[in-house]
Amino acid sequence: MNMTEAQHFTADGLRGTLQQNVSMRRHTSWRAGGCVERMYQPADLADLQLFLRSLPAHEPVLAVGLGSNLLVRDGGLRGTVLLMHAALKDLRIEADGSIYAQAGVAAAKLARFAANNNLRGAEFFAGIPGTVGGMLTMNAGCYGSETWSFVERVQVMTRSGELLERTARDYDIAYRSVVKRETGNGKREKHDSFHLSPFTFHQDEFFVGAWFRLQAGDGEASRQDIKALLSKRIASQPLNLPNAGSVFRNPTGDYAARLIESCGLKGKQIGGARVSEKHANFIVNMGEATATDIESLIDAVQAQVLAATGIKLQCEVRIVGDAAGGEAK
């Protein structure tokens, strides 16, 4: 980045924190990967608007929450990462009884907040290791429930900093997929984990908040449900090692973990990356795994399951950046 660009990225009035050449190992749950050219943590929603308006139109932007569904290749990431967690963190009960949560609010925090306000339905959020932004983007879910079943409307910000509201009617919503419906130019904009989402480059808009509609209930019962859910999660998932949650989407009528286990792939290891013996749909970092190790193991699992079953597992994790040596993939 030349000096003119550096001045442009520190525009007057910004209140957030700008860093350069930041390792994404510290900002992804896999604890692996390369560096990003720039990272900006906005002070709040208004500061994010100002920052986006200060960026050149061609600047690649990636929004990151807890980095729990993200792999950044070892060659690093060109452009700017927006660090949303602990930045967009507003969480409140509205006058109409809905919950407003900004994109940086952790899913587990939202679950507890709902229970403490005697609202039912959000308990499963405690099992999602991410933030509201990621939940909205991929229609995250677990234990039979999905995010968008409880969304009344969303708040989005355009690449130019315009703040808008949309409802579920503006999207085609499916399993781990949220697709913006037809626009005036006849195109559909994808907001799932692979395409034009808040977590990929060159998107036109991304989620910054949402209003959730939940049923009145017994807060103590909700807290007990959350406790039971977390106990189940601890018992069934390898939470003692760095991981990114479920790596593959469940194919229709089956489970990715069952297919992987049926192929004898539990314990398969490449470098420091290993298919968990505890849950076959998890890849864990045994200590010094590189992003290349992890991606190679993902590819190997896909290839072996395809060869044995004829089913091509679809990756649920977002993989971005350049391969080691600087070549984009």
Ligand SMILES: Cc1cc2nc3c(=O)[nH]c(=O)nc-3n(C[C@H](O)[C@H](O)[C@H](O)COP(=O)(O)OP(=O)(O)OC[C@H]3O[C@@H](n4cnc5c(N)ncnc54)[C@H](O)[C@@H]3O)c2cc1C
Contents of the next structure:
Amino acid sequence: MNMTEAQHFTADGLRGTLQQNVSMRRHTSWRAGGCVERMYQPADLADLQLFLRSLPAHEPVLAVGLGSNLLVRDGGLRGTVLLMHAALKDLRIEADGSIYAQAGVAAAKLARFAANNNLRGAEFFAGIPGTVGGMLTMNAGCYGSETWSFVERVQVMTRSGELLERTARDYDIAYRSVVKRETGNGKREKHDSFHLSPFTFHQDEFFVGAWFRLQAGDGEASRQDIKALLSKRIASQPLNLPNAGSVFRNPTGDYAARLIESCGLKGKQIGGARVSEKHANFIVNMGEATATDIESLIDAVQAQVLAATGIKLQCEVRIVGDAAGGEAK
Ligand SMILES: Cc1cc2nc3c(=O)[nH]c(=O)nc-3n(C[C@H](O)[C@H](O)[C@H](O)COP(=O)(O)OP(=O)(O)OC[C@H]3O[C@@H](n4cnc5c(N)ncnc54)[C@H](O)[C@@H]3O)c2cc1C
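Form predicted on its own done, so how does the form predicted together with this ligand look?
Full complex below, order starting with the chain above.
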């Protein structure tokens, strides 16, 4: 980036951190993948707003939380990643009893905060290694609970830096899917990068906070539930190796893990990526896996399950960026 280009990204008064050519290996739980051209860590909400207002309009922007559901291809990402978890960490009880959590708050912290305030229902967040922003985007859930069941309203920031509030009625919300509803001009807006081509991972809006409504309860019972839930996860998931949780969504009435296992794919390996023996819907990085290894294994599993069962598994993890060598896949 030459000096003139750099000036586009450094408006007066910005207090956050701008880095160039940052490896996304450090920012994704798979510990694999390419670099992003620019990464901005805002200092707080006002700083994020100033940054977005100062960005060139054509700059693609992607919000990233803890990268626990994200694969960045080895050719990397053009544009700017907004790293939400280092800032945007406000977490408080409002006067009306709801919990306000900013997008960068870790799910586990939200679970503990709710329990410590004798609020029930948020225990399941404890096992999800992401942020509030990532959970809102994914409608993350487990053990019969889902994020949006507890959301009263969300705070979003548009690409041009406008701060708005929305409710669940503004989105089509389903299993691991949150899509912004049609607007007046009849267009269906895609809130997330999943539906966009790898070259244009541009997001129009970002989640910056949410108000959660939970039932009054017994904090000690919630803490016990969290403990039990974490033990269950340790027993059933390969948490000792880098992974991104469940790779595929469960098809209606079945489990992706059951289908993958029934095809004899546990232990299948491409390069450094392997289908976990402990949980067939997890792909683990055995050490030096590239994003290409991981994506090739995802494709191979999908093809073999389709051939054997007629069911096409859909990816839950978000795959963005250019293939190695710089070509969009
Ligand atoms: C061991 C393990 C277990 C897991 N278990 C579960 C589980 O039980 N249930 C479950 O649902 N998931 C699970 N996951 C997956 C993952 O933790 C969730 O999807 C989580 O919600 C992702 O949050 P994140 O902050 O890491 O998001 P990231 O991976 O950083 O991002 C995911 C997507 O959200 C977008 N995004 C992130 N923040 C924002 C924002 N502020 N505004 C707009 N878009 C944003 C990104 O652009 C990307 O498209 C698991 C993952 C691991 C590694």
